[in-house]
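Next up: just one chain, as structure tokens, the form predicted alone.
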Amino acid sequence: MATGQQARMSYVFVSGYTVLAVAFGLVPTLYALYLSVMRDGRFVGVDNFVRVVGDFRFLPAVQHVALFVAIWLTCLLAFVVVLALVVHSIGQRWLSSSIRFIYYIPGALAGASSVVLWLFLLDPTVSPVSAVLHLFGLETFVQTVSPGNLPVIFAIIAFWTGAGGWIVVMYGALNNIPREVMEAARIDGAGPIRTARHIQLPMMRKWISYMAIMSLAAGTQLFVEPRVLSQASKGVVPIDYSLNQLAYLYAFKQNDNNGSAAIAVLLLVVSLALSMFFVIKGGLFERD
């Protein structure tokens, strides 16, 4: 009886997410698929895909997003895991909790507001870290946000905004490792580095894979940061820097919803393919 009641309650809890996922995930995806193969009310097959791929702005946008995602994911996976291990190893509970809280604060800022804050930090004439910018030969805001620096700048902003939340998640994953396993490692003489390498990292594999998938999905949707910087720099950052910006231009400047949908579908296919790689490598759906 209790089992049946628990099952019904489970369906109630899941139903809210399911409704929202269908309304704002599945239905828009199917509509984008439909638009991507239509034009002027006629079925055109892959013509829209050929057209957007042939656009001179498409390949640069792909390169920008790919470089940003590569830098960001590499830094995120490496530093978040290391910082989570360091925080978890701190014996003083109050100190560990305080550090996690400090890490999490930047994540409380919305994307646009964090970019506005970074506009201030990236201007060498007013920035509190102007000395650091001067060390890299950056004397003006325009020099700082030049296209060659943007992948690193966007990666730093994304890391600053998102890393804290993931450190808290990884800390929770470390707490799930059975105490007996950690005690056995200590009795066998394993130090912190060997314990992390042979015990903690393998047992965090699914969580790291989950972080990679979610961060990849967010990274390929790069939009707010280059758009705000483009407006602030008066065009130094191009308005078609990322694929999402290009899709925006197609939909709202060129009145070409079919081309915009084609870009969205291409992004979806690439993101799903890369996500499957992390799912398989990370054993995300394997049973323990």
Second form
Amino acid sequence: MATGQQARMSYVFVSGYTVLAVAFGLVPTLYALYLSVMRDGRFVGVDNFVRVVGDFRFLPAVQHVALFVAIWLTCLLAFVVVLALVVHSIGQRWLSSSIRFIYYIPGALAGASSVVLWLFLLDPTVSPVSAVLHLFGLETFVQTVSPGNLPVIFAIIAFWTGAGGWIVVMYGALNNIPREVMEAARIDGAGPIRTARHIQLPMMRKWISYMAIMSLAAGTQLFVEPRVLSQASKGVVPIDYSLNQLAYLYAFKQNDNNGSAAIAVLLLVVSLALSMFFVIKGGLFERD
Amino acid sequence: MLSVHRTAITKPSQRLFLTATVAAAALALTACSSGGDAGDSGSTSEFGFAAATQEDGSTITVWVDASREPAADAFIAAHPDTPIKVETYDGGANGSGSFQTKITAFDQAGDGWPDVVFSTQNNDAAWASQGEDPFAAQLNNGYVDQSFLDGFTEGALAPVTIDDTVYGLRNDLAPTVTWYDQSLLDQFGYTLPTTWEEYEALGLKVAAEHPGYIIGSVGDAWAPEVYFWGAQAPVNVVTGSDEFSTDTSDPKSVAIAEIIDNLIDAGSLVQDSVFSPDFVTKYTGKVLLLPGPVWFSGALFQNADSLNSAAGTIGAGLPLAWDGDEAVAGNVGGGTWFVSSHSKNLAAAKEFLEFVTSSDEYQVELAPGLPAYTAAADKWLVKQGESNFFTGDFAPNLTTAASSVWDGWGYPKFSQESVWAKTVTPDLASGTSLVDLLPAWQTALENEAQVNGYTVK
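Now show me the form predicted in complex with the partner chain, since the one above was the form predicted alone.
Whole complex next, starting from this chain.
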């Protein structure tokens, strides 16, 4: 087989993705960068950024998203890894695969529809788990979705929809660890916990950082959950809860695309910076 | 709805740049369509605004909320030859802003506007009349006959009139009245209060003598429009098109807040939304009084799915006054119809608008609320009287309330209701007193006014 032909074919294969990534990823990003420094067709430097940062809704939105991401990411990393290790250690093949399937089911629901499902769970008057809500002293929907509870609620919803998929991915990563390595650990007398700490976790490092980066990107984009909850709670969950909602209000309510682009660019910068942290920490770009 | 943003949290991909993507797409569309717009500015003088080039017989697109679908259906039955496409949306209810956000997207695209839109939000006129290319068509500069506009109840078009230009037509009037259950008043030996002071006294009394019975609810986002507007609290003052002021420390603001606090503490004023399933379960047959808009008639009392009151028990009392003061009414919505200034078939749009606001087929036979068009309102009240469902001076009281809506409460571009919902509702539910929340409410209103371009005084 000629290697030249192989190389040409590989270009064909990646071209589809590249074209789409440029058209819907790179070009809009550049356009947002352009919009964020313009106003009424003139270059205004950082004016738009100053304006959106000075908006009374900006700081609360940053706090909301940061708190949500912190809670969610911590829970996601901890529980997904532990659950994947537990499921992987189950000897019964049918049991292990059924559990993985069950974990995965909620992820198959589209974002908005899963939020609608949660609307029922969170309303003490109709919830099938109302006893749990009463346990926390929550008697009405308004109490459930009060501002203090929202980061936890959004983290639970996001974990419920997203964790199953990642457990399956992590399970695959665990399967990738060579049998001989695991065998050697066992012969050396390592129990499940020591094996996990010294063999499995280090070898899953890249996958864990990958999960962190992808989840971080998704988490900072918080939009559907507060939007749907806002409509359902008749505005008790504010329409400007998250940064993406604020960008949306700027663009479509205030007719201010420059301000909206400025928020988008700020989000991009922060997400990139945090992602770099995980890339470097996780050694994601190191070659084996 | 808003399907552009239906994104799943599990699929990160390119959503980082969502806003920018939409903007880019919009730019491309603008570029495509701007050629067509150039020739549209021709024959405009007869309507009084820059109308699009008219295409006789072109289909008009109409947006209604679910409750207004019968209006569109009645129009189709009466005008089978008018080409029309009806689409349902949420009507912008509860300050969702979906009308505004959708239209803004079409503005970006330069295409796609509906011809007629129904909105539940009185504040939409302030928004639809502004901007480089206002969405709402001017109605009183040659488009709609002045004689037709004069047929509306006095003051009915105030929320849609900006600087003497009328930008929409009211569907129904929504003054607040004091709904009461005559059978319960008789049973307990109470008399109907006419002042806020009597209202508070009765609330404390019923809480002590007949716990479980209620005299009102502040569980909906329009609570400020019922209680603060009706109590003449200067919380929502709009001067001209760009000045806003709010004073939650005004004696009347504080007084009504104290009444609400006292009655919540006593238990006779509740925080359940009147549209929650829980409200119906808990309070059917236990609503002694309920200050609220006239449309509670069909929405709550004469509704098998809601309170389902017995005929002859419910009456509509006059709005409450401060002792020694004149009674004024608050106002909760009352829908509005807008015609798009971009419509290519203004004749059909006008035909539709006049039908849904004034025709007997809809406003008298089907409409659940008090029509804003006087002739229809008179017939509607006669019909309500004939049905004998409501007791007392139902028709005269509604007419009085309709003409006594306090004009000190304005119609800014933003939703009072959404500010109340996010600032006051959760804290009130967690037990903070309303009086303590007044400063935070004031700040939130001023902030909201500022980002919406108002000078706050």
